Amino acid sequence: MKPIYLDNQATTPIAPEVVDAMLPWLKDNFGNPHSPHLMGRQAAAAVEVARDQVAGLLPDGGRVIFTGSATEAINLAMGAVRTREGRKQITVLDTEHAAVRDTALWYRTQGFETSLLDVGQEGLVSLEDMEACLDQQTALVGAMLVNNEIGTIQPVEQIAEMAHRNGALMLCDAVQGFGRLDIPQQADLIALSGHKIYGPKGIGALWVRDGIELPPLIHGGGQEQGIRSGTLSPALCVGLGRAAKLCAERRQEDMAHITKLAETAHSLFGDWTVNGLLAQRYAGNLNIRRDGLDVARLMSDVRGVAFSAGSACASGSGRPSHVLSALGLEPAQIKSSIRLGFGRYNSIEEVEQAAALINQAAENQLS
């Protein structure tokens, strides 16, 4: 029996409309988009249509660079610090995704000073603390729009304004918010991913504000605007573009549906404690805990529901969640926390069934 899928922060099911859009580019239309002949030009045209569809959800005054993932996009974006002459300081939130956080820490080995900014018990950064952390040495500030583990929505627009007042660039990891929430207009670099918006895996994108220089991360033929070498996949680009367009068309419908799912879930997990802020939170993310619970055992007992104990990207590392640690949770509390992610294709009935299975297994364990 197929499990109830409630792990939409880790990945989303691919939309049927996206599959239909991709299929021709996986079968007969197999031309290399960098070739000059007719099939190549047709593939290149499809890539540019997809680029415009993605750009339609992003600010004006910039360009979209296709990448193999959001992680690649973030690594490419952070290379901008090498062009900020005389600036050797990087500030990111302590709760950033590992793609930002670990890359920022790696830059310490390259002579940069990296600051991890505290977020407090609710996971929301203090703008006063952010202001105090920035100065004329700051090259880049990183803040994600929606946290992937606890759903907190950060004040990215204000953070970008602070960064600019100090002459720094602002990087926004918008992976969990793209296609769902308004994208910050003041950000300089914006990363996104296909498989978080009902599109394919293996494709991401970086939006770069006009005038910002980026040293290449991957060297070779310079196929993607001279910045990102390697042959683009028209099928993946088309899939990301169609997924973005679908998100734009369905945004209000999707949000209303996901909000109903979240309200139902909140009412069914009354014995659990919510991790993070309730008010300023993306509705599709519910991170909760029950003290004394062994979540590893819980996940084994509830095989009929696909949910998570944190970020899928860090699940194999053996490290406790750095996000929940940043909220001040004790290791035992972190180990008693689960994350439920609601999406476009979930139903109220699925949420009710999942809650019943999880709650029963938790009661059996704690009794």
The other form holds:
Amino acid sequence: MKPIYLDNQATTPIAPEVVDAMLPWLKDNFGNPHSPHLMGRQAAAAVEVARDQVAGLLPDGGRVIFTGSATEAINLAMGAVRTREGRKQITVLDTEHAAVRDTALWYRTQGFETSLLDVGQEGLVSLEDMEACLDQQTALVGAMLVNNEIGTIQPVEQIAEMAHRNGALMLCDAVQGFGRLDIPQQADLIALSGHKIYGPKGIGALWVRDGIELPPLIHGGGQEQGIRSGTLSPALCVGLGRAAKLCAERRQEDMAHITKLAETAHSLFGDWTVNGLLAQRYAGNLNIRRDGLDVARLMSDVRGVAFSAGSACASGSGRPSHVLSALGLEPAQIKSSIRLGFGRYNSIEEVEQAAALINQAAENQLS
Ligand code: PLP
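Return the form predicted together with ligand PLP of this protein as a structure block, the form predicted alone having already been given.
First the chain shown before, then all remaining chains and molecules of the complex.
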């Protein structure tokens, strides 16, 4: 039997509308979008429609660059620090995804000074702390829109204004918020991913404000606007574009549905403690713990539900969660945490069944 899928932060199921839009570009329309003949031009036109669909959810005054993942988009974006003459400081939140955090730390090997900003027990950055961290040396500030492990929504708009007052660029990892929440209009670089918005894996995008210089990461034919070499996949671009458009069309409906699922879950997991702030949180994320629980055992006992151990970094690296550590949780509390992620295709009945299975297994362990 298919497990109940409650791991929508790790990846989302692909929307049927997205599959339908992609199929012709995997079958008969196989032209190279960089070829000058008719088949190539048709493929290129489809890529441009997709670009406009993605851009429709992003601020004016910038362009969309297709990449192979959000991780690649973030690495490309962070290269902008090399163009900021005399500025050698990078500040990112301690709870950023590894794509941002580890890249920022890697820049230490390139002569940059990287600060990981503390977020406190609730997982929310303090704007005063952020202000104190920035100065005329700061090249780039990174803050995610929605945290992938605990769902906290950060005040990205205010952080971007603060970065600008100090002459720095602002990178927003919007992977978990794109298509669901308003996109911060003040950010300079915005990264997103296809497989978190009911689109395909293997494609992401970077939105870049006009006038920002980006050194290429991948050299070659310069196919993607001279910045990112490699033949674009029209099927993946079309899939990302259709997924973005669908998110925009269904935004209120999706949010209302996910809020209902979250309310049901909150009422059924009353014996658990929520990790992180409840108030400023994306409803589709529930990260909870029960002291004394062995989550590795829980996961093997509850095979009928696909969910995450709260302790496992969502990037799948198997490293203990730096996010839960940043909240000040003890290692034992981290090991007794789970993450449930609700999405468009979940039903209330699924949440009820999953809660019954998880709660029963937890009771068996703790009694
Ligand atoms: N940023 C966040 C917040 C994520 O949740 C993820 C994926 O887990 C990424 C970045 C990386 O995205 P991708 O899988 O497209 O590289």
